Amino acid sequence: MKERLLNCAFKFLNSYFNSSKFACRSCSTKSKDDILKYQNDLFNAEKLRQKENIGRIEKIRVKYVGHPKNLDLIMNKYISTPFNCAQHMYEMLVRRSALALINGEKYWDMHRPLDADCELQLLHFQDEYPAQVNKAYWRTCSFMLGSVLSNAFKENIEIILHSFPKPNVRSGSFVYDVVIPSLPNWKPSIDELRILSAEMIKLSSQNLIVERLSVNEELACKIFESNKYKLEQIPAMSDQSLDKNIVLYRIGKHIDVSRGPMVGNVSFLGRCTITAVHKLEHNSENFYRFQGVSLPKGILLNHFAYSVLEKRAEKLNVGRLPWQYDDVFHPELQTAEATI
């Protein structure tokens, strides 16, 4: 792992010293749009490559178990997703299904292709035991917050996304940790927090699917070559992955790394408030922990009860700090047996 970390670091330094940014920081720094285009070109090319490598289409049998009745489906291996299965059954399942459960033991993204015969359950927020759907929702909220933060500040203010701890609904808030080099003592106003909250709702209204793509470590390093923190995390994530691959997620043009799973669409986000930004003291880096609280669409709560949640979410979330990597990626925790 140490050797791979050095390789990733070398790629970052090499791209930095060979860039015009090093020669003339003010005149030709890569813009956010340039970085996004570069990342998405790589993501799209890999997605197409994997699709073309499928070869001859094989059929798989998917046994759906759940409301309103059990059904057997014949789907396409490595192509059909739980969302496609829902489309073949009932519109109600298409609208409400946020997460899938495969063979009663593995939680599965709605837009992740199925790879074998299986038993399929489609999970939603009104389930009798919604704990795993809630965790996936909390994780997706953090992912969406990263997207919002990437675009909320002016071009001259550099925002470096670091990571977010594994979701813990009991903590009272979802989180994203970022570094803002040019703002050593920033304290956002109430209006600024409201703007961030509004941006989360605006993102939700775009009805974007949450795409998942598994890539090798080398490509992941290439995609995040402009983010030194992601480069530091990728080798550890690869080490803890069963297939040594890195899982990427994308909404719109925003790409991030996460162990997943996530809910299938940003439109599941309902009421949402970005409640606080806490400065985290670590060396000389300007770490900030952004926190928020949210309810899935269709889950109603009166104003007083929601204000209690908002107040709780203002307190510093004591989840894993950004410089603590031991809990970054644990794919074995995605089984139902380990997480229920």
Given for the second form:
Amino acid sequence: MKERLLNCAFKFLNSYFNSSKFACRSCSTKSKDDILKYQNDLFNAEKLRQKENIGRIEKIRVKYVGHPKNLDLIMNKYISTPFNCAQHMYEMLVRRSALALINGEKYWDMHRPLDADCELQLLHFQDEYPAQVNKAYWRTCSFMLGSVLSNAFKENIEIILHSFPKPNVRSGSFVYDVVIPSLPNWKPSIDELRILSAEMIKLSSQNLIVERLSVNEELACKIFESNKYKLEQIPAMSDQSLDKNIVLYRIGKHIDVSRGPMVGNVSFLGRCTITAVHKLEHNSENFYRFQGVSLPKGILLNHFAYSVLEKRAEKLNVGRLPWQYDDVFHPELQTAEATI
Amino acid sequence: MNQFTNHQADFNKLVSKLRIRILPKYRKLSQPDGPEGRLRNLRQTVTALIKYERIELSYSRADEARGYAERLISEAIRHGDVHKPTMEMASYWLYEKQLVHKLFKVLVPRFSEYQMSYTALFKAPLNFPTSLKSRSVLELKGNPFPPLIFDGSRNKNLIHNILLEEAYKERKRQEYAEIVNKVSTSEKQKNLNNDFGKESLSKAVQDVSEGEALLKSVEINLNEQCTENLPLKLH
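Since the structure above is the form predicted on its own, I would like to see how the form predicted in complex with the partner chain looks, so please show that one next.
What follows is the entire complex, opening with the chain shown before.
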């Protein structure tokens, strides 16, 4: 009886290994879903590894400064995030806080674990000086646009995400640059733009948190091995960062590189329009610049004023072009950036 | 039909029209003293509203008292302080004598130009877990307290205000550029010979023909666009 059972088990294992070998052989032509699963497995494994590396849990003292009243919290080092702090205080803070400010100098993601004793401020869109929150929001919009674009096209159309320039609210639109090799001369109709706008709203209604993970260059290259443009950018990004690490962001299953910070949740996106797609001419590669404009939830604008913003967002955004690796700005915008 | 309507009195001219929606039937507001007690309660509420300008109370009582307060203010604006029935009404609804003075000397000037209701009613958050009764805030408009609801037009640093400001600047820049263009072209025109007229005419003809060609191409594009040719998934 035992032998029979063992035999059965061996057969099962054999069939399992054979099937997995078969899957490995077909690695060269991975489908979108396979790539996503591969990336997410790596991401999850690294997240778990970092969590297990913490070891003994230490306590830190977090001083909350702000509305409704100042509070002292005892939190867990490398585990608790500003979001958790808000959960311990008021539901109102949980709902409205988009970004945290540590010790009055460093802007911190809502879902990034705290690493030392600190003074915490929670920022939101209706603050008196919300410039940094707006910037993080604009960056998140670009990131979300990347997620939407990688899912919106049909299976037979390959779409390679390239990058997005530094977020600049004053330029009037957020941007994502992509390469679509199979569409040399695509001009989207109004309906197609509407589909993209609707996809953005659908994404925001999924209420996903924006996860942040700092990984080493090697792992980042492994995650983005199917995207040749990201592979080119990653070494440059790691050179620029202080700890030589790459910061990854994830919403749902979509992973992207960005310096951050981003707002804590995709549901902050209230009203959104993808206004234009511009073809960019460079080295016979089909670069497309997708542009849009959006407003966070809770900031309402009448339709006429919003249409003014939409019209402006149709014009080509003058932010850094995908093949320029330094941030190149329009002289007018540069002064605007300085005043933000 | 017309004759009949002409002989009817215009109801709006007899009674001032309320600028808020009220229920078709009054609320009884459970009171052991009956209708008399109900009116006493509402008088207290209206007095408090005129006195403090912002009060927190239960929703049903606030909504009920709001109609009476609106009517009282509109009558005061309509008839002024020389009208005896209005004065009697004011001294009935306001328990304190100085509030009658406030009504005519402070509130009538404040609200005389208003095109909207004089009061505002907001639902207040539940005080969980101590009480689950629906609370509300009733206030006179134009009061000196900080606003209860978010006003997006006050802060120029909010994201929509920055976007609008930049859109405005860009439009101004365009307008100035157009003016400069106009001036420079008119100067050129002065310098050129009479042949210029002919040139511009031929240019205009060219523009029109180009426009027609563009329209045709758009039509062709529209005909070609079947759903199968589109690269996006349709949802």
